[in-house]
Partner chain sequence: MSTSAVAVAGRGGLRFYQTTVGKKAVMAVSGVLLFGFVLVHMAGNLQIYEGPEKLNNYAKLLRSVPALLWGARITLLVMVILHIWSSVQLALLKQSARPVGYVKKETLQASYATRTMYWSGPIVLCFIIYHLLQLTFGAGGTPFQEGDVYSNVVQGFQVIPVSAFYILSMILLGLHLNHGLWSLFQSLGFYHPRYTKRIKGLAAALSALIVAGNISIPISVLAGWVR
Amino acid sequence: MKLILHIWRQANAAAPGKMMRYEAAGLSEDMSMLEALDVLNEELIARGEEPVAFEHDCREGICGSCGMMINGVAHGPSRATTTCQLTLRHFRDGQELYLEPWRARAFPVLKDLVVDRAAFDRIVAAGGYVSVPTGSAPDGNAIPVPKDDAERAMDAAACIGCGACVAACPNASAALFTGAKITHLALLPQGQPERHERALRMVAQWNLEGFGSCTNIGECEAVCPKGIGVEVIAAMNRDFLAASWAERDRVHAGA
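Can you show how this chain looks by itself in the form predicted on its own?
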């Protein structure tokens, strides 16, 4: 199997970039997209050329580091699939593919297909910690959680922070990511003490990082490899508004 790969090449964050054309031959339809890039890089190294830089870690759809645009779609044409899980059987022999990094001001390109997603880490860090009492860990069943809340919390916690939602959004919004992180803890008893303060801090950090606003286009949900729905954005908005009004009341009471 052979693929014609048009890949964004950029030496570093300050250098200009451009698309470069490569022919990757000797591929198998059972390979993943990352394995196809491995084959291409081996050929480039053998020719004394610079290999294509791309992120990867677990290659099991868990770490979220492998994201790239494939023919204009985050993670490629298969729904609920990360780039490392995307196999070449989704493409035709000889097909031309265009591979690009995430395009967002908050995700500056570091090299080739690698972008800096540290903005996500700062949003999570802004949320702070969950209050827990000292002493030994409580029994797993000591705090009852309604089944529906537990399932919704687990659905939100499935977010792997890959950034596909930002890359697919015309506004480069981080609403789905931030909403998932806020909603995950907001649904659990352990997340209640700092619930409103957490929402305020994380949304504030999202804005500081330069992400755009959500306008309910829904592209984020369409490309999310974990199938997280836009309802987490609605939940985040509810918590943020409630926290904002509570903060306003505290300020007026202090005045």
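Positions refer to the first chain, counted from 1. A quick note: this is a predicted structure, and the numbers were derived from the prediction, not measured. Each form is matched to the other, and the largest set of C-alpha atoms that superpose within 1.5 Å is called the rigid core. First, how it differs from the form predicted together with the partner chain.
In this overlay on the rigid core, E96 has a C-alpha that sits less than 2 Å away from its partner position between the two forms. Once the rigid core is used as the reference frame, the Cα position of D139 differs between the two forms by 2 Å or more.
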The other form holds:
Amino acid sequence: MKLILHIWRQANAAAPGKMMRYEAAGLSEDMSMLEALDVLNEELIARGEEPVAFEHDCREGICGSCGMMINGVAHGPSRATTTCQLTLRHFRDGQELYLEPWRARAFPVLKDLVVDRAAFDRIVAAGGYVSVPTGSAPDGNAIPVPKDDAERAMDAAACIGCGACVAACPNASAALFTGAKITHLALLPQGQPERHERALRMVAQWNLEGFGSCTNIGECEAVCPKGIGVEVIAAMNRDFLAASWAERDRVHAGA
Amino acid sequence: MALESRIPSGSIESRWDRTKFEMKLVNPANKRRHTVIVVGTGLAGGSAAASLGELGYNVKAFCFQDSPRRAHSIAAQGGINAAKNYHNDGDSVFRLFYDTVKGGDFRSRESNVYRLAQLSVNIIDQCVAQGVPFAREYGGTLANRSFGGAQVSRTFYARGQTGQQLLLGAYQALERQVDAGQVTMYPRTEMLDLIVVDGRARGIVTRDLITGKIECHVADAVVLGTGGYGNVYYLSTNAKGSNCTAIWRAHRRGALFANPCFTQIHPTCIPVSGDYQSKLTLMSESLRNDGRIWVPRTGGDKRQPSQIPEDERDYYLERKYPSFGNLVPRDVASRNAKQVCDEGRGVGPGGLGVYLDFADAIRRLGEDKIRERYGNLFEMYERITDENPYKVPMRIYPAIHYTMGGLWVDYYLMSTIPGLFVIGEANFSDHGANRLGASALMQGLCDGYFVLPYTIGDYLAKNRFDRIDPSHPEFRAAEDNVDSMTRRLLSINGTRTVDSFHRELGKLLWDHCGMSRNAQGLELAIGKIQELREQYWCDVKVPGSAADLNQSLEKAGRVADFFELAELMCRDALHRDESCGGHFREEYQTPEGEARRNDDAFSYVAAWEYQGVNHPQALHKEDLAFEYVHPSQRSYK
Amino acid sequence: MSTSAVAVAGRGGLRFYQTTVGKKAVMAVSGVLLFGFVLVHMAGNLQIYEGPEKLNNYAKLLRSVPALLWGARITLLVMVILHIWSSVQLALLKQSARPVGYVKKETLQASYATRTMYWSGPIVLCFIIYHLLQLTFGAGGTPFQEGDVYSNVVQGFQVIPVSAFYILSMILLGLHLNHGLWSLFQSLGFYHPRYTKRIKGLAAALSALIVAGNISIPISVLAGWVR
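Given the form predicted on its own above, what does the protein look like in the form predicted together with the partner chain?
Everything in the complex follows now, all chains and molecules, and the chain you saw is the first one.
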């Protein structure tokens, strides 16, 4: 099978970029989108051109490295699927595809389809953890956790940090990512002591990174490869508002 | 070179406690004066960097990925073992120890394994406290399942994403230290050389993968937690970026490489579907708890699985191993799959596959229960193969998954280069010739959270560290070395891509040093690998420049190291005239086709010393003593 | 994380309103109050079907306690300002958060209403200004008689462009409310797998009610049912 690929090419963060047209032939519908790019790249190298840079690692949908806009949809047309697990069965022979990097001020393009998502790490560093020094933990069964809470915490914790939510959001908001971590920890007893500060600091960091606001549109949950829903955003809002009220005399958000 | 394993004496239960007590401590006020480099941010590296930061050391952590959270530990699915005995089914530290030594086919160090089993319980506590959402029972206590090769329920899990959740726990702990200023994180930075000054590891040379900048980093100790080398086979379940470069370059600088031929083939992977395939996808071994493995009784049976009546199916694991059935250890399950496929009874395109059938389990437990247990795995399978495993049996085939070999370390996890510590899959220490399921996560976190933070302190407290300027000649030399290799790779400008060489190398290795090996094949492979390596260095084509994000260049350096490693693996496999665990030499098998160990001649760790590119490594042996678990023929009948 | 507040405040602490979540909360609360006004206002307006006397008396009643009237007016004005101010800031943030757009971008599940919030709002604002000019200040270019609300409305709506603009504005207001009425729950932190669906249904019903109730008036006037 064959695909016509329009791919964003940009030499580095400072250089201007543009869409370039390529024909990728000799593909099979069992291939993944990334394997199709592998085939194209082998051909480009043989022709003496620079291969298309794209981020990838585990290729089994869990590391969160890969991701690109495929015909205007983050990770492409198959729901709950990362780009690496998107097989070409979803496309027609000869179909034209537009491959673009995630677009957000907080995700600057580094090269071609590779963007810098370090802002996500900084959001986590602002409070996406439980402060538990190594060795100080009580027995694992000391605090029972209702099965349902553990399951819902797991639903939120499934986030792979790929950035599709930001890419798809018309506001380039990091609400789903931030909300998922806040929700995961807020559902567990271990997350309670720092619950307020976590919400305040993580929201502030998300804002300081230059992501947009959430306007409750829901494009993020439609593209999330792990099916995380906007309820985590509501939960984050609730924690943030409660924390702002409780801490009103003490601190600014994020302080 | 005499290998000093520094194994403590005394009863095995007391060894670690006594060692901890006898270790010298670093004065809290002095900790911040010590810089420690940690390379790799998976379960081992991430947990080590976080714990060292918390202790007060000045930590520099490196990973080649864009974020520490992407390390390949994240892909582990099934679970993590711990001897908690929460299920009252007779588990204990000793039993976990016993199972691990036996599962490793008596090629691991008893003292290390015992410590691992002891500390396993602390890992679960630590992770729960971090907010890892482990599966729970209705009463709120932690749930367990039994896992490949174990007859007790000691595996803790978070759906099919246990590795992800444990890694995120470690990653979050690491980010907490980044926020506190204790750890400086260097993502998208690849270690390309180790710097040894006066015989001690004192730093690393790195390349910034975005700008191409080559830089030196000075430290008092270097920790490698860079994972395994399964990608030497090209097709494996490892992430595409996983590589041996950090440990291989340390090996070239004098760290001994132990048991390189001990590789693990995972029995439950999705079969290869075409030549273009870039990686293999693993399905958690937990599937074997409820799935039944079979092939048609006669070869060349092309009927749909549902058309094949019960009495024309061969549930070969249940038939040959009545007491363990489908839960035999990985090496046994893999070899049997290869065997039935070699007999022409394999299923699916190319005949390289066996069925993993859930029909019975669905009848017994209902589809909902199966969905609850394996839903995400079934979805993943369907996404890749376009077949619905609730309706038709899955097809699976073994694939390279884990490497038990790695840099040699002593009881303190220090390599033969003082000051160079190696943790997690990158070292060779705990799994012998075969790793049991759900033990990799346990070892990574055990090393990172609970062993290394102590043992590195002992090293730092016992040694004096003079200030080294980055302009020290050793540093300049290492930098030049890296720089010239980069320039050489770019200047060859041959005709073949890096990937095409890598594929060919992988195929060679899979055919001759894969699931089963023989002397003739290994000798042949060594010759071919050498030829291919020479060809590589005059015909590889690496486009782009060094001062840029250049993924071809990154791969080129890694593949160059794989060539040298592949040769060493074959040499190791060739020298080990016995079968044990994942190393199956066709010449050494019982009449029933089981692995036959030779304890009299090979009860040792083979540690290889680098002698230069075109010179075979020198072999050093660390003899293994078994005081508590007496070597016996493994039997899962 | 529990290091003292002062120590880290310098690293970028934000005041409540400086955060996007804070702004959305302000937008939600001001939106609720404005919706309350719209609902009551419509209920009052529908008295037009009970004849001139009833409506004019109602108007007189509203003006009979100036403190109350001005209290309500000031509250509404403040809410309008807060609602607009927060939305303008979020709209500007939207621009800055994605300086380079996509060549191709599909919308998967965002409703028509959510995508029109940024221009349904301003058009409704223009309408409100005109509506005040027309019926409060008598400067809308339609016949105006202080105190005779009934005939002001009827004569105003007999002008077709005025009615048309009114109807269009009400439809946009309906769309705006359709999203805003459930979105405010989300912004204020309420989500429930079952109730959120019901809230969305209720939001749609209420906004349809507002649209239907309000546009029935110009339609009735144009059809000659109310004269």
